[in-house]
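Form predicted on its own, single chain, as structure tokens, below.
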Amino acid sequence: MNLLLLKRTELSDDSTLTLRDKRAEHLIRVLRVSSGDHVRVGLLNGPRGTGRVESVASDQVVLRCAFEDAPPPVSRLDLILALPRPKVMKRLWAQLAALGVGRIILTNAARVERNYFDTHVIDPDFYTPLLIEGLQQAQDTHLPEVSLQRRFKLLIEDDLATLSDAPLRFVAHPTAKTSVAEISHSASGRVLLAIGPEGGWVPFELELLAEHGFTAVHFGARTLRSDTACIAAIATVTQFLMP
């Protein structure tokens, strides 16, 4: 935990708070804080700052916090992700937040099993703590926006404009002729990346994406599992298009 994330409602009028949860346990058992120590803190969807340890007990820590004037910049990367297997999605939540995805749009695809949408892994009560875990790792405060779109065609044709205004759109495809590294344009606005399911996008889906401004790109010669492909693609896009 490299940044302790807090909610505004947890702070008193004098910017103090008392922690008695896993965050307190981390401060006590892992960081071994004592009175007078300072730790990195951040307001969820707000600025970062510093928390001074006022007191430490066996199961609680009292902090007095001071915050910067402005929050860190919001990520410009949006992601369309064909819903992977539940155990894969479970692993991905924290990583997506840590890597700096601003918006996560989960969708159906021809090669997505329908029962994937019945899993608790896509319930906000389940994934929000995992997203926060990723933010704390990366020292970010902006919680990614998550939406679930069960109808792929409807998403691309009708709903996408309201979910992402990204002028640059890419779809990951292993047989694409162009790699992200060959694209010289440096994005100043948002970037939208679409990553398919295990087995890839079917021709109809690729054609539909192309009709709506998505350029097919590859990320190397290896065919990767969806969770590995996700992390590799996001890292590559961030490196080459969003310096």
Second form
Protein chains: 2
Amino acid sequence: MNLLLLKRTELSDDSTLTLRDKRAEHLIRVLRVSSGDHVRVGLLNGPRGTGRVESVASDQVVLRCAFEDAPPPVSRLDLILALPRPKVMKRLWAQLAALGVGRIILTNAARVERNYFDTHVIDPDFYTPLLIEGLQQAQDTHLPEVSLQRRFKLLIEDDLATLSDAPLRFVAHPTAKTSVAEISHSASGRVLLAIGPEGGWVPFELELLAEHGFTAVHFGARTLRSDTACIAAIATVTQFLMP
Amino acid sequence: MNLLLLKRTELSDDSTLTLRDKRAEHLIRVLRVSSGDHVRVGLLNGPRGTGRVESVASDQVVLRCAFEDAPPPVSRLDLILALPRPKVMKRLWAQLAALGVGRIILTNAARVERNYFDTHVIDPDFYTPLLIEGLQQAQDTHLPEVSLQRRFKLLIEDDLATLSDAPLRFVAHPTAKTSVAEISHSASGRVLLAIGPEGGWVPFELELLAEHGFTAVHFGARTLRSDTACIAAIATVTQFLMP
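Having looked at the form predicted on its own, could you now put up the form predicted together with another copy of the chain?
Complete assembly follows, chain above in first position.
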């Protein structure tokens, strides 16, 4: 944990708060804080700052916090992700938040198994703590917004305009003619990246995406495990399209 | 498994082989092959090709193989990796092979815990099957060469010349002045990338690397989990320095 995330409602009027949950445990057992120490803190969806340890007891820590004026910059990447297997999705939540995705739009696709949608892994109670874990790792405060749209056509044709204002749209496709490296320095602005299911997008989906302004790009010739492919694609897009 | 890897010694003179191990089980239970089917095969460190299923019994499969003339291209990336926690290293093996690393040089660093070297995770009997799993995922046949050098100074000053012939050397460092995006299109050729421990390189290590031709580059402002950081760095370097 590189940043301790707090909710605004947890703070008292004098900017102190008393932690008694897992965060207190982490401060006591892992970071071994004592009175007078300072820890990096952040307000969920707000600014980062510093927390001064006022007191430590066996199971609670009192912090007095001071925050910066402005929150950290907002992510410039939104993601459409054809829902992967629950095991993979479970692994991805924290990493997506850590990599810095503004909005995560989960959707169906022809090659997504129907029963993937029955999993608790896409329940906000399950994934929110994982997203927060990723933010605390990356020292970010902006909780990614998550949407779920089971009807792909409806998503692309109707909902997308309100979900993401990114003017640059790319779809990851292994046999695309253009490599992500080739478009690197010509682009700037918010990016919406669409990543398909393990078996890839079907032609209908690629055509619909193309009609709605998505440029197909490939990320090299190698077939990666779907979570690795997702991390690799987000990392390269982040590095090269958002200088 | 996108490619079934075989050893040359497993093949009989008429290019057939009888599988009875986990690979047979995978062909029977997962791919549900029957006589006459074709599967993608590869010779470890050799060419890829096609295997025709000659017969299937309850626990064995007979394949007749035909191989391409030349092996797939060799990876152009070598990696120096300060040994991460065993749990992380365990997760990384298959992904390093899948991403395409020619040589993996594990080393010590000031911020590597000494007991990390006591783990079975760096035992060839443990990691070789994981590397093969990664190759089968990425349809590659070239088994990464693995070296372990516990003395960092000795590695950089003496051993490196024989371990990697990559003319381009980069070291990942979060506070480097240059972003990986800035060096992208000026470079070509084999690359040696050095990735430090979770807490980063210490000044002595960075100076020694600089003296030996390593340019420090950063991969963005976010602090990622060490396996995610490793995948992200390799993916961006592969995409942009090896067009």
